[in-house]
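Below, in structure tokens: the form predicted on its own, a single chain.
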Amino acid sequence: MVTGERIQALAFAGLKELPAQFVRPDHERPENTKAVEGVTAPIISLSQPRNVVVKEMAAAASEWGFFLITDHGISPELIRRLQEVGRVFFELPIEEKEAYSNDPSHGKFEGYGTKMTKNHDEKVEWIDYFFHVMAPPSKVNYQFWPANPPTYREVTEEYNKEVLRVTEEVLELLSEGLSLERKALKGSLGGDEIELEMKINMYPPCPQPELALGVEPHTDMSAITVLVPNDVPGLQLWKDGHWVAVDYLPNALFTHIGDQIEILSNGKYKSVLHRSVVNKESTRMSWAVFCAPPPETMIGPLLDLVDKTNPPKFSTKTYAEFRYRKFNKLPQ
């Protein structure tokens, strides 16, 4: 594949038949592994009693590790101009977007992405993305943000603000969920050191997508994602073995629980694994914001949730050590 060669270019150029590098092993393919439509995932409004979302959250995030929040507080209205400016971004000249184009080989993640395979057996997924550090202000580089179209950083730092008050609230809720006190999941996470992490997933059309995957499964590494998506449908989540099919509702926030919660619960909270499928007629878009610890954080199960009955699952080790080994592939 050639670098550089984006999957937007290769959609929009008229290809009838999908190149072997997209086309995914049988077991692994859309058509052999279909998803169970009509299961619905969790559903939490964050209107209801305190205690009642405790253990709604509580409970979605042990069984399935996914949840939909709804009455967030986060206005429709700024939802859809963070959508807007994303998708304006994607309709640049290709030229405009190469001038952003990051280099995670070489361990520049931020900026204009298409996740190239390191081995020629591995698959390409059908996805552009663009990936940029939102918080906290001292690791923000503005230079990696879009300057078109220009209210791209007001909007999204607007965005930033709603989503740091959204996630500090489902750390407390979990928290509590745990029968610990509100803080302890933000503050082991590294407090307001936390960062968020921006990531535009853009799928274009797809002429085969019953045998293409737009991201393969996996689960985040994160403590936490949350996500808007666009309405075309295309989020899968793996429960009870098998694939469910994740329904769109329009302004409810897609939380992934991730790897750190997984790790800081001591695996009472399962971080979710999850693929995304692609679609023949229409670009399907998300916003994934990773909700995240510093790189030289200690994360381990907290000592409050182990004992003598409950010994620690997972090892401790800083979260740079953790993404290191799961980017490459090594045991943890």
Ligand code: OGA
Second form
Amino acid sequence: MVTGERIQALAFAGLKELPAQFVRPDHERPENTKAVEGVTAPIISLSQPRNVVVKEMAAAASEWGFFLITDHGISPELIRRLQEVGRVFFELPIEEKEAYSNDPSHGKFEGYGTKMTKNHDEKVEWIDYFFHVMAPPSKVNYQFWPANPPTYREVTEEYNKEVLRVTEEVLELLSEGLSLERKALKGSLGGDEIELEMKINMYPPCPQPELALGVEPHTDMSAITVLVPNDVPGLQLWKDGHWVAVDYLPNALFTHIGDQIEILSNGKYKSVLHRSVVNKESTRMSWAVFCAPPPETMIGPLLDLVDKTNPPKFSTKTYAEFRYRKFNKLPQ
Ligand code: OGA
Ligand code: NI
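The structure above corresponds to the form predicted on its own; please give the structure of the form predicted in complex with this ligand next.
Let's see the whole complex now, leading with the same chain.
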């Protein structure tokens, strides 16, 4: 990496000025691309009658590609414990965390990371993260999971079970919203081989947050992403030509439609463009779970959703091929 350092270490060195490699060009700076006021992302309570939930979710997925889920049945206590074990891990001494360093340029994605830049003009994001697979059991490598705090594994496995239940429910609701049978989307995403990946995002306080970005504008390449942040806001969505800030809503699941659902639905559901901004005083953290098909799964517009008047808008390819192209910025 150009900085050669973790963002957390840089932040705690007490910088007054943001180093040049984090300073965004004018048109990307949060100070020049402020979020609009008075617009809020959809909130969907799963305790409503099913037909209402199906309708609300289909509308939110089509218009926003994003919604906040409440009354999902994951206990606030479990979310609190998940956040606690992640926070404790990031508070460990730097050497202890470095033992988990990943190496994406050599295909080692799991572990502790800070995004690399491929060339010297590219700006660095103000973020460190921890990434590992949670499901299915055959793809889990516990050696990449934090051994400290000792409760990390137990708490994360419990959360994994709950997120799996909720993601299956969301895929059923989204299927019904396309007038497909309930298991249609899950079936197309590998069925019980569907993968869940945990990414703990850690955004330390930033000396000049108006010049930097936490994560750059992107869409998630997953099918869906289910995220819980701490109470420091920062997530923004692109909607109708503006950034919209997502307010903190305790215990809600911040649910993103990703590229694979956009493709399967032939564009009826939108993969949401989003970014995160950082904060001068507070550390922001978020726990993103990416729900994605196994690499060999062929993903393309579902045949039931295309015909002569509504031709496929996306090509069909394996998820591995899609991912390779996205990482290398090649056309899909
Ligand atoms: C991501 C992401 C946003 C956030 O990890 O893909 O978009 O709120 N995170 O941390
Ligand atoms: Ni994202």
